[in-house]
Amino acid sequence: MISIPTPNPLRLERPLFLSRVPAGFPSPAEDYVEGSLDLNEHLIAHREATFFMRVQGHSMTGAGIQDGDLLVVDRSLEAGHGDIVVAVVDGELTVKRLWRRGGRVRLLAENPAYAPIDLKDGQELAVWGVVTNIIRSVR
């Protein structure tokens, strides 16, 4: 079993700029300060549930998340048809797009170059949470 330590509480509060950056950046000045963001209040909904993990691989390349990304996955949502979910299956850790349709489950990759996985009777899968948010770094 593998154990989740506790996120740590502190906050780490941000500046909230009004405007919007189609191209470029606004001036730092206060005048252009809307509040104060916390990112833990964006990213994370259910804290005690929530944990993060990097993808290895391009296998979910056409939902947006790249080799060496952060997820955000969260325990305590209920997987349904058509969430990016975090599962072991027969002892494997995979992230890919859940399907489920009139008892039959599939885990499908977003990307053509890899094979869904139809799971057949006796195979063991297990959901460990659900993918909410994902976080890369550009540079």
The other form holds:
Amino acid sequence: MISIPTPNPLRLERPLFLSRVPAGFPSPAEDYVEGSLDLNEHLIAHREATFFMRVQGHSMTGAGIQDGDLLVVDRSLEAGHGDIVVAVVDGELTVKRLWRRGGRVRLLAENPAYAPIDLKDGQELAVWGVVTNIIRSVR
Amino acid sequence: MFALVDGNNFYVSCERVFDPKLEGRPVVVLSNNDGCVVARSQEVKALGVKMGVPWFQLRELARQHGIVAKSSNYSLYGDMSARMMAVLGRYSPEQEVYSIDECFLGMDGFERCALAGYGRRIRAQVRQWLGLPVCVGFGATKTLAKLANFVAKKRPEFGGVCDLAALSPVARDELLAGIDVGEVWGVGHRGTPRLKALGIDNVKALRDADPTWLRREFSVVLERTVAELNGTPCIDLEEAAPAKQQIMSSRAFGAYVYDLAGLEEAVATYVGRAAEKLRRQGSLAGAVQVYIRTNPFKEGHPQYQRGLTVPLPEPADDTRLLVRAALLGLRRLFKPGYAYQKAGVMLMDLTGARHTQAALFDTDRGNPALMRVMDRVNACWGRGTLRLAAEGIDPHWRMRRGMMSPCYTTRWAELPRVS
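Switch from the form predicted alone to the form predicted together with the partner chain and print that structure.
Full assembly next; the chain just shown is listed first.
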């Protein structure tokens, strides 16, 4: 039998070990490894229903929402009194605080320069989603 | 038991989620290069606009009725589709994604719960989580589920959900007798006129036709369809899409291309896209087909159309090797003096990356590490970030998409704005 060395030998898959312990001490931290923190896990409860939006303007500065901030918006949540919501008003998306008491519904800006939006009788409130987090870069 | 869930006017609905001004207005979505209508809102359907109509023929009607046209934004539709399919997948252990906007769900074992109520829950959740309207049809077979979905869509009294099995036999017969036979899944444009000529013009008549006679007159496929209409499942759910046997990438150009250099850029770009898909499914291509053509609708202009298949010395998935083969073919095809309107490539003879036959003589096997880096960079920073120089820089033949909405859900710079 004649054997010829192959010019491109097959690559052999080798198992990867997390730590090498041929001699000496195993790492004492090894039993405590938990993986790392994932911001998505922290900020997003319902992946499919979560969207990001960019704030334009100053109507919510009192609630800590600045021009240019990134909002995490969850559509799966039922909006309640006091929630910051993205609502549809006259075909535009707007971020406001939802105020709902005694059968009255209003969308409040958190900046004295902006008037609250009152829903008239028969006008249905169209909440697009509930704001769950505000993300801002500081540099 | 099966469910078919289908998005209503899916592309238009996706546009409306992020641009609520479009709600209640007539909206169309146009094909690549803003050519033809590929999706219509209910308002546009009511105006009698048919699918596939060229946009330029609609200009006058659009002015009269304020029709809004959008270029197709497949990044947006694809992302919304993936979200929708993930939500729907929780309603059954078995799911077959049938197209971008519809999927089958296996409903075996669900018969004992009220399916109509289950369908309403599905509808309500997709509406709330994604803002998309869907219709749900239930049936004992996939063909019946499709039909039930059609009923749910066309008959408002069903409220978007139809369970055919829950109807009384009399009501069901009456319903099926009122539906054109062409609406049955699998009958198609070719079968419809022949069936009608034989007096089978509605779904009930087809269901009650003699299956052996149908097999003789038509095909075993139609016999199977009739069995399905009678509640005998013949078509299974396909949960894992089979790996594609060919991968196509072709586009019409935004402007005519006259020179070889322009065509080379286009062909290299299409190969790049197809090769990325090829690597994603873990296949190798054995041959590359290239074709180019002029505009067949431009009467009085010289016409030319030709294709050529170039076999590779060894199956490959390296973009550079595939581009080299495609350009070799293109240079053989190209004839000067024509206004080229379209080019395309097809990767053929696909095999799994593991079962390859090595060539007798050592050939260039490409560089898998380089391809991996390219795919990852492009997945991260957008298509075409890393590409071959052969694909050109800012080519003039690129698609026209003058009325495209932002990629609201897939690009940081294009997020929806809220004031």
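Residue numbers count along the first chain shown, from 1. So that the term is clear: the rigid core is the largest set of C-alpha atoms that superpose within 1.5 Å between two forms. Quantities reported herein were computed from a predicted structural model and do not represent experimental measurements.
- Relative to the superposed core, Ala115 undergoes a C-alpha shift smaller than 2 Å between these two forms.
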